[in-house]
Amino acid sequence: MSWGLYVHVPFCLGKCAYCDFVSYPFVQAEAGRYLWALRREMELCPATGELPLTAPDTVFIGGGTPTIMPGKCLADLIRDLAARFRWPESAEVTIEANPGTIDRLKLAGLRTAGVNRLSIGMQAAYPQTLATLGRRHTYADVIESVQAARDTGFTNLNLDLIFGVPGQTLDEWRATIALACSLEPEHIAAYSLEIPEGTRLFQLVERSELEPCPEETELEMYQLLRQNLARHGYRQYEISNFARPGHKCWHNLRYWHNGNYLGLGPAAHSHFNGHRWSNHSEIERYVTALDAGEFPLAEDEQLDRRTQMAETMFMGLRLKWGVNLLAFRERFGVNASELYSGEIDRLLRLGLIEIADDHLRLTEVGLPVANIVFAEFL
């Protein structure tokens, strides 16, 4: 059985202001109970009753900012993980950083344990937008972290952006993905900023001190991006990440196939065969309940396979090539085009949705408004 392992370490400098993301500020004591923690949950995790005898074939290491913690911190943590789940060398494994939270040092250290694909947050090129972003770096911190990468050995670099956001112009935008394609990355991943409630953002827009982006802006944006990445030899396999040839995000690619993962960590999600759990988000919650010997569950559900099917189909459709229907037929035994006959045809009249191929996909009209086309499987 194919599955993944993520692992939540919950901590940063500080909250940006659109992060909803279960996340507490680095403090010394705090992450050493966490690490504490987080190594017992891997002694409980055969408790689960889900984990398979194979080793994982992706890891990825997420939070928050991992890279906030010291280096020889989570060098040893990744070797415990290694150690304990024993994945092949072919594993991708990924790490997420911050610029300013890594430098060639700790990159080294990084390497030398296993990690083989640093993911970095640029988000954004201009101070105005990052400040608006709350960010704490740069673009010279960008173009440091990647050359510092670079230097330690990484061939495999991901950067993340972030469009539409308050007072960002196309003009910008087009520049931005200009200087992220100058760094020479494998893979972009490029997000239309979403404001949940509650944020630091969403507050300022809610007092009117910001303006939220028009969605025609935003949409303009996007095809910027799919045509500006495209001419620089990126190929885009899903709504809003784009790679060079050989370099998906595998394990990214688990998620949008409703595959098999485990995470660790506070409110870390685990999903296996339509059993899906998660975990304790308040770290105090998290550390008592390993403490105590017990598992830190906070949430468990047993998806119905009507679920399983609806999720399927609305996770395969993020994918340029779309749902698999003869990989669907296999897995749940009835034909999706016969289960969703109503919705299919709908959606294929309007023009947002097509078949070639024995795969379902969204057409050039439906991937910018692909929610709509999500809905109708919800």
Given for the second form:
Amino acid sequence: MSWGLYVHVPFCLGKCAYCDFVSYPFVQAEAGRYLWALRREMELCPATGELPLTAPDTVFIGGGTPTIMPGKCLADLIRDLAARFRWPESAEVTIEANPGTIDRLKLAGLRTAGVNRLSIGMQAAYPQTLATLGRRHTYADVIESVQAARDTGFTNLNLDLIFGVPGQTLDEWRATIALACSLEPEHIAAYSLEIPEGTRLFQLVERSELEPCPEETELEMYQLLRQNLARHGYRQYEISNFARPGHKCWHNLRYWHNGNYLGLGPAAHSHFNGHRWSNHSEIERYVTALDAGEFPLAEDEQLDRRTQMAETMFMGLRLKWGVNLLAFRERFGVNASELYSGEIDRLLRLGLIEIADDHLRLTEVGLPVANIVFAEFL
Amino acid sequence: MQMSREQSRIRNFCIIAHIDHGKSTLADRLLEHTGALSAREMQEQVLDSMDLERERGITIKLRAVRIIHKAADGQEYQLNLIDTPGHVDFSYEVSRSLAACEGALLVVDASQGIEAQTLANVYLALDHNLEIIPVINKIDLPSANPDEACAELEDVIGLDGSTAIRASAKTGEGIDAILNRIVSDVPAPTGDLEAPLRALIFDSHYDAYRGVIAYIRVMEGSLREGQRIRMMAGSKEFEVAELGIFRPAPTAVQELKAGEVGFVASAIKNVKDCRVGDTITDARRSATTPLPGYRKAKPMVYCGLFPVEPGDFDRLREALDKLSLNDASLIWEPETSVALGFGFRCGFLGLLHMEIVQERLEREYGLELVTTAPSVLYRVTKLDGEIEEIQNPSQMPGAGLIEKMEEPFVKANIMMPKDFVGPVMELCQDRRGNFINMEYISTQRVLITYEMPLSEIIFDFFDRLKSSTRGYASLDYEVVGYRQADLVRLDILVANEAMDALSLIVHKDRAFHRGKAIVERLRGLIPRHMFEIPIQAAIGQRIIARESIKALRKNVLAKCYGGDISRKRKLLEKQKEGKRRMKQVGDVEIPQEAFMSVLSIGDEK
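Please move on to the form predicted together with the partner chain, as the form predicted on its own is already shown.
Everything in the complex follows now, all chains and molecules, and the chain you saw is the first one.
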């Protein structure tokens, strides 16, 4: 059985204005306790009973900002993970990094430890937009990071971008895409900004100090993104993800296929065959549980078939080619087109989806309003 | 005629006051002072027993409490305090409870002075020949100005201000004086003990175990347990199962005699068989004429009530059934709407009555309701001479069939500090009011009287009045009859379909303005759909206002952090739930608040 390993590093330089995740400023002592607990969790986790005997074939170290940790700590951690889970050399091993937290030395260490994919949080290029987002780096830092990654042998780079930021214009976004492409990453992920409650941006919008980006502009930005990335040779394979041939992110594909993965670290989520669970998100609780020899379980949910099927539908629909209906039938023993016949009819009539080559997928019309389609299957 | 010695020691009185002038607190204090309640039992404002009453600070159901007071002459007197509702919607109930008394305490807030409802209630009391004892309350407040309040009593009502008792229900000051004045000034009841029974029902309420409990004042004769009685207007007969008085806990008695106040239970299943204002007499030895003043309260305001969940229709019907047991003036009948499905058209005494019923349905019965904008009862004379009463815009006949239309008018008394006369008159003119009179009630305050359509009063008038006078105005009104008016039905079309639940009857001159306001409001309330949605206001075939809701452009979930798919699913479920709670009309989903939106539209030009 194929599965992926996710490791969550909850530390950041500081909080971004749009982030509503549990993250902590990096403090050496805290990080030490975290690393200790994470190693305990690695030892404990077979006790979940779900962990297959096979090795994971994708690994993703995400955050937070994993690269805020000292290079040696990180490299040691990855080596320990590899020793514990014994993934093959062919596995995709990604780490998330923010510009300004990586240098050649750190990156070389990561390469040696087995990391072969680097995802860089560029987000924006222009100072005012970076400031609105509360990012703590410049475009120059991004250039340096990419250069350092290339120099140390990384051949699979992703740049993360955000559009629809208050104040961001269509022209600025066009230029941002061009600046991202000029760095020749193998992969680009571009998300439209969400402003969750409880974030700094949310407050500013509430107080009318910031004007949220109008829906029409956001849509124009999205279409511009798709056209311009296509021109630069990036193929869209998911709502927000674009890759040069042969460089799709296998770890993320696993999520969209509603596959299996084990999450380690605070707030990490796991899924094996309809069983979902997550870890405590506060570091303190996470460490305390493991200190007591307990699994740091926060939520534990056995999904019924109906929910598993719904999740498979709405996650799969994010993919450009859609949900593989044959695979769906093999997995659940029913035909999605019969099970959801009413919903599918309605969506077909509205022109939001299409069925072709045994795949159910969003149309050009459905793509920008995918939530409407997703919600139908719940 | 025979009068007993006991009768000479009975005093029946009520308290009349403008809302918030301290009626309930004063009642509490009187009860406490006479030992009807021990301090331990004392719960604030015991007479307002329903939660809702307490929260809103108004009295919906009247109660009658017997208290014993040892007066200055050393004798013990039986004082019956009859509580009255303080709001215009219930003015008929007020008049019935006044008819059960010989005297009234007129409570005036020492810092507020006389207000519109004070005046309305005083005139009612004078109509019933009640002895009025003025009480200037809240003299403990720093802002109190009892001299000014007394002067208003003299100038406006013509009462001798020097006889007013200055009191504070809060501190207890003046309570003794009030009790002594009730004994000395309020006449003892008269009424022949040997005459055939005549008892006035001044309130009734439904009890799940004992059936309807009627609150009565025996005017003549007497009432005993086991007696066979007849309702003179309702004409049904019952047997007295239980007689009692409130002190304030219900206490059984063997007999209630002329002059006394109490309650009677006779296994009556429905309050409609025991209506306020009716006369109870002996079935075997009947009185020849009923007590004067009985009339069936007629609902003046109507609205549609629809369950949010279509499956709750039966529960709503049961809840209305139960509420009607206790509320003879609530009427309802099934109604269907294209937009809202199956529900009920309900009639109420007024806006407050409507709000109370809605709130009780939601609170006590856990129902979620969609309410349509309220309508008054219109009278349509058709070309063929037939006269129709219309309480739902959808019933209005085509313009070609109508000879004339009439709508209920009210006489509205509004009191306010003189600085606000301008804005208030402007508001009244704007609401099609006809100026009747203006009078200075003191150097600072003015009473103005307008006649205006009831439909304008129920359309956000009170809120507007309060906001244009910084809360200082008080309002009282009574329906004075029907007046002809140039009325049209305004239809609202969403995606080219008429939304029956949004139609309303308006004056022709105001149709354009209101239509425009409503479509603008709806544009903000209906969410974007996959297609553009035109919203129009129309009179007949003519479109008078138009807006449109642009098509939805973008709605996608962003990044999926570390495989947290449950979170995604929950977000989508929430979105779906929001959608489910909307009303689907054709292809358009309309949020519930849209149906009430026509009410809360600002009226500015």
